[in-house]
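Coming up is one lone chain in structure tokens, specifically the form predicted on its own.
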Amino acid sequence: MSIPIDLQSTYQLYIGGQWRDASDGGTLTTYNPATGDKLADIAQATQEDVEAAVAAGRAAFPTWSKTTAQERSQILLDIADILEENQELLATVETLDNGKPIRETSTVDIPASIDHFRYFAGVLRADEGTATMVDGSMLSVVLHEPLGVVGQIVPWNFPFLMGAWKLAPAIAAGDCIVFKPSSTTSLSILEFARLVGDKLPAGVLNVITGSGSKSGEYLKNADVDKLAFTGSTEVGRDIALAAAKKIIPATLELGGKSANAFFDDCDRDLAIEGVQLGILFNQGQVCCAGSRIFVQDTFYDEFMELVTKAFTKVKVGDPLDPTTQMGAQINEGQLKKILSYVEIGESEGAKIAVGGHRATEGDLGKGAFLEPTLLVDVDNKMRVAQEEIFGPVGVVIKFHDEADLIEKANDSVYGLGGGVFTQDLGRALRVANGIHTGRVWVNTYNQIPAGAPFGGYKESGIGRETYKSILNAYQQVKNIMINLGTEPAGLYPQD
């Protein structure tokens, strides 16, 4: 597999509108998970570098925060245009760095990211304050103001798209940003900064790279005005605690173990695609993956015959091949973790219906590839049904009726996503309302457009992204009360 683009051999930090090495010269190496080949070296930010990035944001904020909504909206539109012009480049970089198929990065990740910048350009123009008369003589004016410097941390599963989810509303709000991508997948965001950096005043966007245990920890504890994090619940809890200590807001999009439910009246074609969308999209490395596959007992055998056959036909292969349907896991460590869960499931009494092994045919042996996998004879109390595997491993669980499904679906510490497949709209709405989760798809799965709120209940996080309400999370609300009366209230008589 040849690399069809020219990557830089080394990527620096982007601080204050300038590219610079880490203060101690430290670097990390990023690899192609499909081949194991080295892609590039990236800078390992020190605490000094993170502090410099925050300082650059502080210096830029007084001027940037005074820009008009029209000016910031136009910048977001300009950014979207630049990304659209470089869509093929960005999709390819994302595929090389992450291992996901080019058909996903070119049709989902990058186009959806572009649309997020355009969406928030529009949201910003419609973000108006209010003026309300209170008690007849008091005018209450409500203004929205930017927070200041925000720290943003995104994971490796959707490096560019998660970046767009966070960057677009923060830019729209008038904040300055210190952004940290995963050390495993930093290249697409670094390319983003290279492409659009000069569209923003120096210091508005700062990109610091490095390991989570170093640069991530430095940013978590830095002098910022907000923290935004997408990743594991375990790390998200630490982010929330760090924000609480500083008494600053935090938005968190965390883990999941989502229920994807199939009733016996479901459309079979939609259902089979829905299972695959739920657990095979992005190799199952999706926080809202439909990893608990609930099947009504009245058509379980038929369902398993259909879905097992479909899984055996999935093409696992070179992520740059446009016909590849499932690419590589993010790295060897994640692959081993996923396989360890297959072993745990078997030890708990589950059986492998399909898959369950790494894919090694031909050149696949060079990378971190896994077969699409389904475990059956699963009880909802098993570890494989309660813990996030984060790979293409679905666990199949029987249910009897709506009440049984809702009870089992809610038996989880998570509440991020969910799916219901049925041709009975009333049933779909009853189940969707009954499941304690932030997003429920009906007769589809893993659709993530701008303009629809995404976020979780319970240990799946705090806040909603991809929707106009996230703009509020990057703003302060100021209230100005104006007395229009001409007479004193009389609480303190002067006579």
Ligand code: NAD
Second form
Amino acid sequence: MSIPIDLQSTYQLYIGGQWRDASDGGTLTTYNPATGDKLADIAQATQEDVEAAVAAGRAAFPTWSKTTAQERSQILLDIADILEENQELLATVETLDNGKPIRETSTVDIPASIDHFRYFAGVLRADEGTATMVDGSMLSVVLHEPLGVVGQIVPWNFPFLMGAWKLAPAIAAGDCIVFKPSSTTSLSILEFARLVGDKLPAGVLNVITGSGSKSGEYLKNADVDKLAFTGSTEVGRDIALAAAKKIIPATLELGGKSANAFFDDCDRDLAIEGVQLGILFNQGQVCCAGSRIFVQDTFYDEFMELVTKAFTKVKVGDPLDPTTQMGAQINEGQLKKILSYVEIGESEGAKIAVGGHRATEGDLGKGAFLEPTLLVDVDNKMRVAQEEIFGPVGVVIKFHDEADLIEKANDSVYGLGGGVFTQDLGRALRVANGIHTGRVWVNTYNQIPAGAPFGGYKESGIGRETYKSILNAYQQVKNIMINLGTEPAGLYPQD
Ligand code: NAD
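Provide the structure of the form predicted in complex with the ligand, given the form predicted on its own shown above.
Up next: the whole complex, starting with the chain shown before.
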């Protein structure tokens, strides 16, 4: 597999508008999960580097925070245009670094990210304070102000898109940013900084790379005014504690174990695509993956026949091949973790209906490839039905009626996504209302456009992204109370 673009062999940190090595020269290596080949070395940011990035943000903030909404909106539009001109490069980098198929990076990850910058360019122009006469003589004016320097940390499953979800509203709000991608997948955001860094004043965007346990820890404990995190619930809890200690806000987009439900009256074509969108998109490495597949008992046999056939036909292969439908898992470690869950499921009494193994055909043995997998005879109490597997492994669970489905779907510590497939609109809405999650898709799955709020109930997080309300999560609210009267209130009379 030859690499179709020129990657740098080494990527530095982007701090205060300059590229520089880590202060101790430390680096990490990033690999192509489809081949195991080395892609590049990236810097491992030290505490000194993280502090320098925060200081660069602090230095830039007084001027940047005073820019007008028009100016920042135009910058977001300019960034979107540059990204659009470089779509192919970015999609290829993302595919190489993450292992996800090029047909996804070129039609979802990168275009959706570009649209995010355009969306927040618009949201920003429509962002307004308020003025209210609270009584006859008191005028309350509410203004939105930028927060300051924000720390943003994202995971490896959608490195660029999760970046766009955080960067666009923070830039819109007028904040300065210290951004940390996952050490496994830093290249697309580093390319982003190379492409658009000079569209922003020096210090507004700082990108520090490195492992979570070092560079991430330094950022978590740095002198920032907000922490925005996407990743596992385990690390998210630590981020929330760090924010609480500093009394700063934190927004958290965390894990999930979402229910994707199929009633016997569903449209068969939509349903079969919906199962696959739910658990095979991005190799199942999706926080809101439809990983618990609930099927009405009256539809079960037909459903299994149809989905087993569909899963067997999925093309697992070279992520750069535009016909590939499923690429590589992120790395060997994750692949082993996923396969261990298949074993756990079997030991709990589940059976493999399809897949369940590494894909090794041709050159696939060199990379971290898995077969699309379904486990059946699963009970919702089993570990495979309760824990996030984060791979292309769906567990199929029978349900009887709406009430049974809602009860089982809600029996989870998570509450991020969910799906319901039926042609009965009333039933779809009853189920959607009954499931305690932030997003429910009806007759589709894993659609994530800008302009619709995305985020979790329960242990899946706090806050909503991809929607205008996240702009406010990057702002302070200033209230100015103006007395329009000419007489003192009379509480301290002078005679
Ligand atoms: P992770 O929690 O291990 O890492 C996420 C990020 O945090 C990475 O950049 C990592 O370097 C950093 N990090 C790790 N330890 C840290 C620490 N102690 N201090 C500071 N930073 C630290 O998650 P992951 O394995 O990269 O991603 C998979 C997880 O992300 C899954 O649980 C998935 O559900 C979740 N996720 C959620 C959403 C959402 O929107 N809710 C979206 C994508 C992924």
